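The chain below stands alone and is given in structure tokens; this is the form predicted alone.
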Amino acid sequence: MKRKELGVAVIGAGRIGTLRARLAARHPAVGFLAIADINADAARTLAERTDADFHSTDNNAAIEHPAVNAVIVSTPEHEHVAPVCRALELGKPVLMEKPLGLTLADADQILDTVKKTNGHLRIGYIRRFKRCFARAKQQVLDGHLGKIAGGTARVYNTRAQAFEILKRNPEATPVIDVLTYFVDLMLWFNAGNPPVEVVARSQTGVFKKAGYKVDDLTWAIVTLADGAIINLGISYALPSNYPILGQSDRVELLGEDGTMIIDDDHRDHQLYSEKGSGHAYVPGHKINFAFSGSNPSGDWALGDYWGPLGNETRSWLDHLVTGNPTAHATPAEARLVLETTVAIERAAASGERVRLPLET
């Protein structure tokens, strides 16, 4: 690997710019890194811990800095579309957090700039590069699930999490936010067998009550092409002590000549603690008993951060410097999932079913 080439810029200095940029500043690919942010204060103490050589509160102004030739888009997700076409109208390769876009509108916006460009872009769905789900994936490819029938992935966590991501953002709803996972691993797996109809169910509470138009849990049936059956489900409206620090999932496939059952609940390494475990993404939430492993991007020990999100940053980066192929999402694979996510909610507050593909 040549050293000191990739020249890269991270546009937003919150939890994942700085877990991005962090990672960034360690390869040993990356001679050069810029940092921006609206918020002055994050964009300086972002740039100040990573050593960045440049930072700004404009993000066009590192984007388009002569020394930058990659761009990792980490804003909240309403922010996204105008960020990654000024890199991709620039010819620089983008790497842009999850999802697609929050409406398929922004979404087609983006994949309109790819095309005029010819651009570069993938998109961050992290729980590919978690262990268990690639080892899924090559198990998939190498036929030992055979013809797939249909499947089931479901995915819990806890209302501190959601509340935050609310916040932040009241239209990253969980099936949009955080289902899309979900959604992607099981299109990932099903490759080449598009989704052609939802059916869902959704139930109000906790957010309800609290002013926010989002379901506490939502249940979908996703049918593939070929007549497959996908059953995906998500609540984010646990009690806050519940001992998750991220996401307890389990996946599961089944084929005809084979069975595959993915355990992620993350109960095979509990904790507790008089003093209280931090959370990643919730500061000042502490529980006493937690899952360890919970957090889906992975934790830091021993000096380095270990899991998915640096899993998939450090092949973005190796990417770009090697040619060598990566698992992410493409475009047209991330607008797909976004289309699907869409479908669910259109099903879950219609009672009705879904036709994909949808008329925007």
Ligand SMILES: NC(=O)c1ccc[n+]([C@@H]2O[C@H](COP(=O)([O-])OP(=O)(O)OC[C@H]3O[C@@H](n4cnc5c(N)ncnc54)[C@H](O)[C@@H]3O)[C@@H](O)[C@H]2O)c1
Second form
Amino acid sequence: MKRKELGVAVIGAGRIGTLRARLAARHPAVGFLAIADINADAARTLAERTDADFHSTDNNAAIEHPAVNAVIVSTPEHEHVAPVCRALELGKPVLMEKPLGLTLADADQILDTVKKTNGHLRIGYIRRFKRCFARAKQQVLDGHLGKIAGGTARVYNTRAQAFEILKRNPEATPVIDVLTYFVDLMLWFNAGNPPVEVVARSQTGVFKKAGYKVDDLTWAIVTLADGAIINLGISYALPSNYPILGQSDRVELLGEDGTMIIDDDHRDHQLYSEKGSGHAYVPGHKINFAFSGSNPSGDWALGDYWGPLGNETRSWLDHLVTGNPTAHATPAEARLVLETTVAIERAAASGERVRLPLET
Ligand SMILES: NC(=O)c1ccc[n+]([C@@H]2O[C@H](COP(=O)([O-])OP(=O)(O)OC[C@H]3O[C@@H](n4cnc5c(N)ncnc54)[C@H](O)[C@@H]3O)[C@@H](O)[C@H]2O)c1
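Switching from the form predicted alone: structure of the form predicted together with this ligand?
Every component of the complex follows; first up is the chain already shown.
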């Protein structure tokens, strides 16, 4: 690897942009770092923290900077299109946060730009970069399961984090914003076997009472082209002090020749402290009892960042300089994931079965 050949712009200096920028700043190939955020304080604070070379409240000033040759877009879900498309138009590779957008129209604008510019875009589905899920994908590729008949994936989290996400955008529902990771995993494991039908049911409760048009619990059955059936479920409405610090999940795949069960509930590392544990995503939130490994992004420890978001960021930067293949989601994969989550929402709202592909 040549040293210092990358100039990286990080657009959006919030929770995830901060992690991306701190990781980029310490990557051996990065010789220039630019930060942009509409909030001047956020841009300046992160620039100071990472010793960045440039910061601005103008996204384009960072993206267009001549020293920048790679762009990470970590803006909120409804603010992805403009910075992603600008970078692609300039021929700069982009890593963007999931989902592609909150609507298929936004997603298609991005996909049209990728096509028009022959652009290099990858989408950050960090679950792929957790060791157990990468290993599972390899085991599927190696044929351990044989033909997959179906599976299940469900994820839980507390309402404390859900309210933080909804404050940012009330349209970023648990299905569109979080179940998306598990739809991506299941479609990745079943690559080449696209979803054709969705049935779903949901239940309202605490979010509705708080004024959001968001369900507490959604359960879906997704049928794939070859008839495989995938059960996907989410609740981000668990009580605020339940010990999850991000995601508690379980993923199962059932094949003709094998069965895979991935217990990712994080009960393997429990911490109880009278002093309380902080929450990386919810400022000021403290719980006495925690499933310590349940922040899906990872953890800072001993001066470095360990876990999926660290692996994913480093892997993308490595990919840019080495040209080696990468497991990051492609635009077409992310489009199919968004379409499936939109179908789940429509199926839950109507009670009707929804066929895919959707008529947009
Ligand atoms: N990969 C992961 O583990 C992971 C986890 C959580 C969230 N996300 C995704 O990351 C993205 C950001 O989430 P977050 O939790 O960091 O949000 P956040 O609210 O913490 O940060 C968003 C930042 O973007 C800034 N911003 C808003 N509009 C902007 C614009 N038009 N231009 C520039 N800056 C703008 C805000 O001022 C804020 O600083 C979302 O797409 C979310 O779904 C990914």
